[in-house]
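For reference, the chain that follows is the form predicted alone, supplied as structure tokens.
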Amino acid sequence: MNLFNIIKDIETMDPEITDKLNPRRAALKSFGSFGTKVALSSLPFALGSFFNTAKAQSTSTVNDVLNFALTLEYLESEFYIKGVATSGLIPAGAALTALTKIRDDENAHVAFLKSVLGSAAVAKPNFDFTAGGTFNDVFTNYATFLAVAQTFEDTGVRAYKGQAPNLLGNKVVLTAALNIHSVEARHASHLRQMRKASGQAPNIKAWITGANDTGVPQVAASFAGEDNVTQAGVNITTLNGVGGKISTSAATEAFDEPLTKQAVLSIVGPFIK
């Protein structure tokens, strides 16, 4: 599933979608405060009432997807809350500022999804961020903390992409989900850059390359399928690029592979009690 194809499908189903959404964005700009000044980019379509105008394909299906997303957002939110609050874990300065911003984004996602789901929202589970002892030093070792954070964000990006087809019948919900997806992608990219800058992963790029480029073997399952070089039935490495055939690395970097709900739960399961 290609993100641009999803957007194209939205426009095909409703050619006026851009015009319809622009007033909503304009309306949100009039809100000077939401909680502690939540950034618009981290809280897509903050008013849950907008969803009342959408034609849902199935309320139960949409709620299932949103509750699945909410569970992941609970996980990320709690992780960053605890990390930022742990004295001495995160270096002061740019690193702490960035991770505090990511924490605030995740908190905003939780609040947003809960406001949309209302009484249908699932309760927050209990978490074990050591994953049963696999990452015992997650809140004492900055390198481990960033590696686990990157795993959560990379998984979140692929999870949202995997659930997008289930929201095609509800254009407003889909648009909001893709908005959150884009924020998660920016988090993943920034965390990768932070790991590279700190020397933890000197060769890592801002995007996924291959089946596991983190340097952390314990999280390899999070990147299953990312070595795929075939899209829409075409082996990308057989195509001509600048200077010759497109490389395997370039072919894998060009697409984030979606994850099924079952695959995501198998990845994050060890972190949930």
Contents of the next structure:
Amino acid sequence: MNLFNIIKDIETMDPEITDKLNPRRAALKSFGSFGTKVALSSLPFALGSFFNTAKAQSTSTVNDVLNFALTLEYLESEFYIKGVATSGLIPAGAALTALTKIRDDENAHVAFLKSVLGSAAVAKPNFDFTAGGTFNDVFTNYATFLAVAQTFEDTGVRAYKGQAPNLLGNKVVLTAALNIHSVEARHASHLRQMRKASGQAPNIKAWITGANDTGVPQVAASFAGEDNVTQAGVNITTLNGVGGKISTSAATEAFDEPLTKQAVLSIVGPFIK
Amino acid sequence: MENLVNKEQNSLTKDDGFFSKKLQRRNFLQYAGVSAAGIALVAAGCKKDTFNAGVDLGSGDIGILNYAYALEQLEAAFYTQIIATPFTGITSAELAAFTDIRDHEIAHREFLKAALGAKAIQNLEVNFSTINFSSRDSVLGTAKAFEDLGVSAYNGAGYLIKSPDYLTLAGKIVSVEGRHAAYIRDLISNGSFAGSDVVDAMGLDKSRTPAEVLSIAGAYIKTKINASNLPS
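Can you return the structure of this protein in the form predicted together with the partner chain rather than the form predicted alone?
After this comes the whole thing, all chains and molecules, with the earlier chain placed first.
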């Protein structure tokens, strides 16, 4: 949590804030030399009200992230609601149970994000799950439905990851976003196993190997860049594995890659009317 | 062990208010294997450095990266042992998947080691004496616990990271741990990939503080870890 950047942000938006906060600001300045840790632990009651102010002032960035997330959750939630409600689409038993569970998680994400955003929440768009005719049989062909579901989940993982830096240091909102992000990863893992088990993608793994490993060329954009093997300047394939260097497959599988908001919006754009 | 330490602690705290206050905090911040002997040394008047013996994870982002490095060391060692001595009745598909997971954890470990450079902590010694590697149930149960723990650890440490690049890197790793967790859970019981023991009614996964994570992981790590300088 970068206290001093927050103060700077507030000053930009509210020039009078320095006066309003003057006694505390002086205190903060004097604490500066001891580092943020000391400053945070040394501000008793001022802290709560201070951060409420800070939160209110920097709401727009956070709300943008949350509304972007909410839009993706609307998409997923409505997709599973329709799929689960379509008789004859999903085989009864384990498949229906799993997809119902995923539907419920996505519904919960929508409810959670709406409750956090309150009146700032965007409205649910109208969706076209055929993506303008690309997936015409999405609700009549189980294989298509699962392929689209898997893509939504893998894309969702990438989308949340890409937004994390916009929530840097935000204990409440970043942590909540991360807690959703890993649930999307759990879903993606399971959907990949479902596609493998049903024979639709016999070689697919629970993790992403290389770029588009789905067997569905229409979803390539969702996996663009997943074949990256260099992390923070370190080429993973030059590192020691068991009996040699780490393989290219393992290097790509071991790290999921983020997507920018723009890339995600261009992927989901065709699904929004 | 924890109880023993607490008992020693209580007997010490009665004597000297100022000293004990410091000590309580120190004790709280030490997770893996604070020994009663160590406390006795402090009582005898040794410097706090002696008391704080253990591998220091460090502070700031370096501390968090070392914290991740410690957990990845634990996971990599665990899966390396699984592949070296596979459990009875392992299928070829399971062997392939566990080999993948081993390689992912080694990739995480080696990457963090390379990224940390001279600031990387030493190799940790693990203690898997409670795991029966020939038993499917024991191995899968431990794997599930480790993966769910890893997910909660990265989720809980995210906000402590100051560099956006490191935060993104942590994000790149945590979702892979989430994929592992779901896979292993489904092996134990198909459909439990996001069970209610890990994902709450709001659809949120767990997050744990470094203190919580290290107190759980500490049971499997022989080397003492000093996390007292981590950001909080």
